[in-house]
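This document opens with one chain alone, in structure tokens, the form predicted alone.
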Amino acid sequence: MLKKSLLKLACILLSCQAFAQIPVTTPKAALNDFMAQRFGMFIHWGPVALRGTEIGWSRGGEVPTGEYDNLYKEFNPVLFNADHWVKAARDAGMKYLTITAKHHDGFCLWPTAQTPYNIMGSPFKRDVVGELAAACRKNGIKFCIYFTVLDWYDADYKNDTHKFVNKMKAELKELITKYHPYMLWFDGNWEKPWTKEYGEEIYNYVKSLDRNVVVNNRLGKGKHPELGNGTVGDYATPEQAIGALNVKDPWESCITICNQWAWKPNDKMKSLRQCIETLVKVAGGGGNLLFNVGPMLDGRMEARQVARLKEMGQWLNKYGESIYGTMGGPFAPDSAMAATRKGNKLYLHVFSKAGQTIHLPQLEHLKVQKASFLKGQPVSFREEKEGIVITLPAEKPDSICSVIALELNGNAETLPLIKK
């Protein structure tokens, strides 16, 4: 009888082991629902706004040390209204929003036990992440958080990681617990303390906590536009740029509706024609477009990026169809088109600078059935030996970017990848 209770609990332990040798990875459902919302406001904030220059990289240079560390005694952005901010990105046409809770300054936006280096800290003395999930839950929209894995700020970054690793699961168990984020946004893992082993440390420790939060790349090591080759996370992050197309990997370009991240005054901003585009082509290389604005000094996001994220989303009332959940491809896009595809349609992106014909190879096992513009007038087209020919009106509908919907009859998505 001892023996068979020995047995049974050997094969228990070795099974236990098993198991937990098994990587820990974020639900393919969730991963493919994050994928499908293609849409996100990125939101670079903090006690720089002060000085309008960049968050955290000006620290020691454009503002001197001492007094980049100093600037959280004087920030009070009493025009801060987390509402407002939400309303914007929904207005917009964005699924998700993800705000900087601690960039590589160190400052933290909610009242973390770890360090007194946070908003309570501040005039301010409000809970800016518990207030901008709260808005999102109310308003429709996925609140996800960014987090650096950098602090220039805190001695143990450098003199005591071990230290510092633990100060960092301890601060994501409250972000995680407390506000619930849709997904985390990390970044700063280029410096030397920093490891790809830390990285599984800390990714391992996240979905402890919740397997289902979502992670970008850049826990480990490696290169941020693209998985594998030491990167530790769910999906690639090209920054600044519209990835490649790439319908098998999951991607997001983080890119700025201005030119810097945090707020700048009078900073260049993007036309709806380039706002417009970027959009458009991210959706058709398969990616997210997370869009960056800065919000000023006393709370405000600036009005004419309001204004400017409005007119994104007016487009989209007109469109969305043939961005949100759906497919990049099967063509790349280019300066005249991108392309997505849903069930059984294919849809054509048409910028103005096209011309008055589109010509598309073969679509090998599929044909087109019917084209049109998307809620609007019939298509002209007609298949050749070479491939299809569509010809354009001489007024297209939208001034920017006009969307033909072509009705195959099969699956668009089936279609491998095609050059032009």
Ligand code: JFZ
Given for the second form:
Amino acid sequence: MLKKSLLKLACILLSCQAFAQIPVTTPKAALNDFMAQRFGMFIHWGPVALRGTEIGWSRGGEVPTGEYDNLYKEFNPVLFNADHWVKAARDAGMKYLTITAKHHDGFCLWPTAQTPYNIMGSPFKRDVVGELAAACRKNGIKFCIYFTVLDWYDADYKNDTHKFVNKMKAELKELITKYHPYMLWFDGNWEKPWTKEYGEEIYNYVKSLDRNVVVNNRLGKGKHPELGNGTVGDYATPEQAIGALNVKDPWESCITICNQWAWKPNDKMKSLRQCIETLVKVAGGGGNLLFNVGPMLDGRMEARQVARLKEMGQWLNKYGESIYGTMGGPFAPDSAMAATRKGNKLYLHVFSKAGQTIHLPQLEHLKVQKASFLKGQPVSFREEKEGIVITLPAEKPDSICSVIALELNGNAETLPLIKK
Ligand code: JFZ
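Alright, leaving the form predicted alone aside, put up the form predicted in complex with the named molecule.
Then the entire complex follows, led off by the chain already shown.
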């Protein structure tokens, strides 16, 4: 009897190994590492910078198709310096950088063997992706690649999608084996030629080349602001919006510093207050912020954008403890504040004016033992029946966003989400 069941068990184990295809997914540790980074730079760039219109989308719109498709012949951004871009990211306090290796216009910023429509066909003839990868590695910034599955240039995309997907695999193999990206940011999955099956095929292919590479959720057909319901990929990608509080699923909001993804002359830029509030509210909701800049046609980033990023970095230099490697919540961010937590500390990022009071509900099983501004003075608080009341002093340490650290008598990360 025992022998028989042992034999049965051995058979089950053997068949699992030999036949069952256990799909390979990104290890949880890699995703946790990604979510601890909190802040990255998105870069939308290509020959379209010559016109200052939107990348991909202006093809056949503001820029006639024939004209758009020939822009690369005069794309010569001689002032491009990968170290300068990476320094701008580092000075901003960003931990990773994502470049549009290929956007919807089909132009490739690296010397691919799969199509002549790439940077080597331009007068510039330099491997933009390779230079950025090297500069990132040198400066301790994680290098990531944006790659769209939608291609409005290559006729195969619509007419022979199977062939197109094979070409895509060859391109991805080049990108992964040459540049070793930390994360791949897919896009363009909403059009008809693309299917969830293709998405799964590409996901599995990527995983066969590098199990650890983090993959966003725009490979399937579902709604990308969330995970599940048809999306394929590791993390959710709300776009031009601060994601909703979610400390269970990994997510990253992508938001532009101006309005357009690609460079636009005199585009309206966000104020420092808007930039910091965006970052802090994303972190308070438990997500990463992929903040986008569009470099100019000569290869430089706009000085005002670099300066704004530097200001964000100065704020992070002081308050980074409450952003990097933290968990969002337990309250949903609102116009008054955003909360994060790590260990016994609950961090309140305060937007409201000096002199006001902050009301918090009771923290379930935990009590506040001490309250003080991060790297600053103690803050007065009292526990009442309804909750905790914090009185802000007449002057706040930071006019845009001061951080109050509440020391609890236990691990703040164990708190359930609490309605304010
Ligand atoms: C996509 C890109 O199209 C856009 O250019 C940029 O790269 C951004 C990060 O990602 O944004 C979208 C995605 C979907 C639609 C529009 C823009 N859509 O479905 O209309």
